[in-house]
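Okay, so here's just one chain, in structure tokens, the form predicted on its own.
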Amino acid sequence: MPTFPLDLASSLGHWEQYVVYLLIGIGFGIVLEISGFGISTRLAGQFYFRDQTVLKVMFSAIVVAMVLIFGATALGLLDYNMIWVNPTYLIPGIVGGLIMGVGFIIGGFCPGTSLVAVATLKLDGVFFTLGALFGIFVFGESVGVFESFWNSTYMGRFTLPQLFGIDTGIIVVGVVIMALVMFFGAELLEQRFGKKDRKLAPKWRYGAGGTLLAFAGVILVIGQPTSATKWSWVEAEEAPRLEKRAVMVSPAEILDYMYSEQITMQLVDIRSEAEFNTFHIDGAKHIASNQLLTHLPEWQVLTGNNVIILMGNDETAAIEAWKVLVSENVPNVYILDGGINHWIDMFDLSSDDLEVVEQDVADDQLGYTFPVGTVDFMPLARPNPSSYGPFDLEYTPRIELQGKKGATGGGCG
């Protein structure tokens, strides 16, 4: 089981954890001040190619953090799924970045560096911060006007490996190489526009860059943990829930929530496309088992009353799919008790519409045949509760909403 990230609230206490956050914040501010990030003219020089301190310091921090994070996950010391990654809203993010960039050029600060300037009593930093606070107020009062755009092009917890569909180690190596090339280019720009002498720069930077690239290469060789490995980390905690059938949701309970707004169910049918087309529950979405991981960006950030119900013909494949999603820190995942076969067995009211297959079927095979093709319009796909007696739909409630493990929010960056 990975050691990190640490649950400071459990180990230190609710209020004590904020002392750690305060110390980290102070340390971060000190580093920014030492780097000259409290001086607006230095920051603005970034956009005129005279001073590339912003790029070199911030990109160094990002790349080093990336190598340490994925190095720790490769060694099994850290569960990456427990780390908060800001959800991607592509177009609003691009527009917001452009607006912030213009403000950065005009004001000489970004919101974070303006606070560094305020801490050292710089007047331009004070005025910039006041302007930022006013902008936040105006945004909060007017966001309802463009809320649909604000929430558009949502991509969930989306990362570069998912974008390019390649191994994380390749991305790590590629980003490090890109950073080193950018650092070299930044020095050339400073020499050309800022009249800086590259010969005066510290020689140890070559060793630091080479070391970083070497560590990235090690990460590529070791690789990232598989879903099976991640399941072994959580098996001791999660397997008892499976054994006690605490994650098996009765068809009657699902039907109850289909006519209720208490929770938002995502019915995920992992059977073959042919079986799905033959019959599926109303509102179900067909996602093959080998495609589940492609939906992690949207599922890993689910909060509130969202519940995922996995369903196969019986429980065999659904259990394996459940293990994958649970190991990837997807919250509130459940399994249809008995699968589609149990659903049909419970809600079939007409032998004229369904014909039970008399011969034995293999595990996780559909045990019924239908006289027509797609029957998602049939009453069986969305039964009417009034068609059944009060004792026909009795069940033991299984769905209990649980919060996402790990961080559920984060700051900029």
The other form holds:
Amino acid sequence: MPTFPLDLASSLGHWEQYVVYLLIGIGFGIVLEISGFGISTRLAGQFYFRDQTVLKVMFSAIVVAMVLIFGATALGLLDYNMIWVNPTYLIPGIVGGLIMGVGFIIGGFCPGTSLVAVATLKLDGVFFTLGALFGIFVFGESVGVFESFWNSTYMGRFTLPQLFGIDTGIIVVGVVIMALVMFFGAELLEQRFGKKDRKLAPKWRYGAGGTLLAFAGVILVIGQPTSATKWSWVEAEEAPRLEKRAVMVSPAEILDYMYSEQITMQLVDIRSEAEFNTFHIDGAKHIASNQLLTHLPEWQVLTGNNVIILMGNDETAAIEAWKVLVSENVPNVYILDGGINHWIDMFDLSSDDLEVVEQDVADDQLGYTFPVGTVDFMPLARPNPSSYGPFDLEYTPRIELQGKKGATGGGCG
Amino acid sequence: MTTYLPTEKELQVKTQSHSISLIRRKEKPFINAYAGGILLGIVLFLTFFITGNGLGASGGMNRFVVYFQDALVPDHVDNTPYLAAMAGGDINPLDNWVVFVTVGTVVGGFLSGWWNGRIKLETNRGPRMSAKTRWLMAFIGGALMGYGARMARGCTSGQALSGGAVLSVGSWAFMLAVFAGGYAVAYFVRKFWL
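Form predicted on its own done; form predicted in complex with its partner chain now:
Zooming out: every chain and molecule, the one shown earlier first.
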């Protein structure tokens, strides 16, 4: 299992861990200051094509950090699932970004740079910071009015490789190439509008650009860890839970939660579509096994009282699916004990005019045939608990809600 | 023309008239933009590598604002869901990593400014703008920035830099929006800067 990121709270202590963040902040402040980001005129120059410092610093930082991060994950040093990836709220993010862009050109700073301006006694930075605090205050007081907009277009922990459906390595190489092209364009603009001679810029930047591209290529070749590799990281901890059947939830427990508001269950049916159409539990969603990973953006950030329950006909396929999701750091994943066959067996409602014929079949096949298109299967799909009496069905409760592992707050907390 | 590259003579005048004697050192030039970017990238990487979190600035400022609100009107904070999440009941809004990154940013900016002789009481502005107008515009721009940053759940540091490096879709969309917003309005406020 990758050593990084570290669990600072448990290795250093709750308040002691903040020393690390203080040092990080100091490093951040120093780098912003030496890049000239405390000077508003220099920052604003970006938008008049004459000084492209903002673009150069920002995109150099992004590509350098990106190459190092995905290099570390490719080598198995860093667990990508444990680092904070800003969840996507597309439209509020874009609207907020546009407002910030306008604020940037009017005010001359962004929040981080204004702090450095204050530290170096720039009065415009002081007024900007006061304004930013005021804007933050007004937002806190007004967000209640448009809360649904603020939470709209939520896409979870959604990444560019998932958006384009291509390998992370290709995205990394692509972003590096895009940045290098932008730098070239930025230098041409500076030469044209800022009267800066490109020939005077340091030659080492070509070497740096080439090195970065080479590293990105190596990352592409090595590739990111597969689900099987990630399972091997967590196997020692998770396999015993499987062996003790601590993740197998009885149909009776699921039935209880169907009629309770305590938790939100996502019933995920991974059988074939035909079997799903023949019979499924009320509220279940059909997701083919090979499509599970496309749901990671929403599932990896499920918190609090959300539970995912995987189900096959028996258990074999569901166990494999469970391993994949657990390796990808999806919290609170369980398996329907005995699968759909066990569910039907337990809630056999043949007395209610419904004829369910048991068959002898191979493992993980549907063990029952249903009369075609004649019956409403609702009683079996959503049994009425009163048919059993409250204590008729005994089971060992398995669902224990666990908090999400890994970084919980992102860039701006 | 812009004023961000003062001549040698201007620098001396400014230094003499405004710098505070205790912290006066010889002013050094800023480093190359790519070098600054590479260093910033290394800081950002180490942040993710060690802590799993990214960098942030507006989040820390947010928590200072909420801290004062909680001290003055605790009932109001408890009854506003957005604020209560940070400071409801016994929760201390300053008990959060981003607060310490924010404090560190100020400390680091000061240390570097002092070391490089760049701590100067001054107002940077375009040649056609008075200092007082600049202050007003800085406040207005800051207010928009603060509001927008909370709307977008992060500022240039927390969304664009941090989210950009880990390939978040929303962060890249946000980043394009910031540049789009800036370029769209730049022409109309050119008197502020040129």
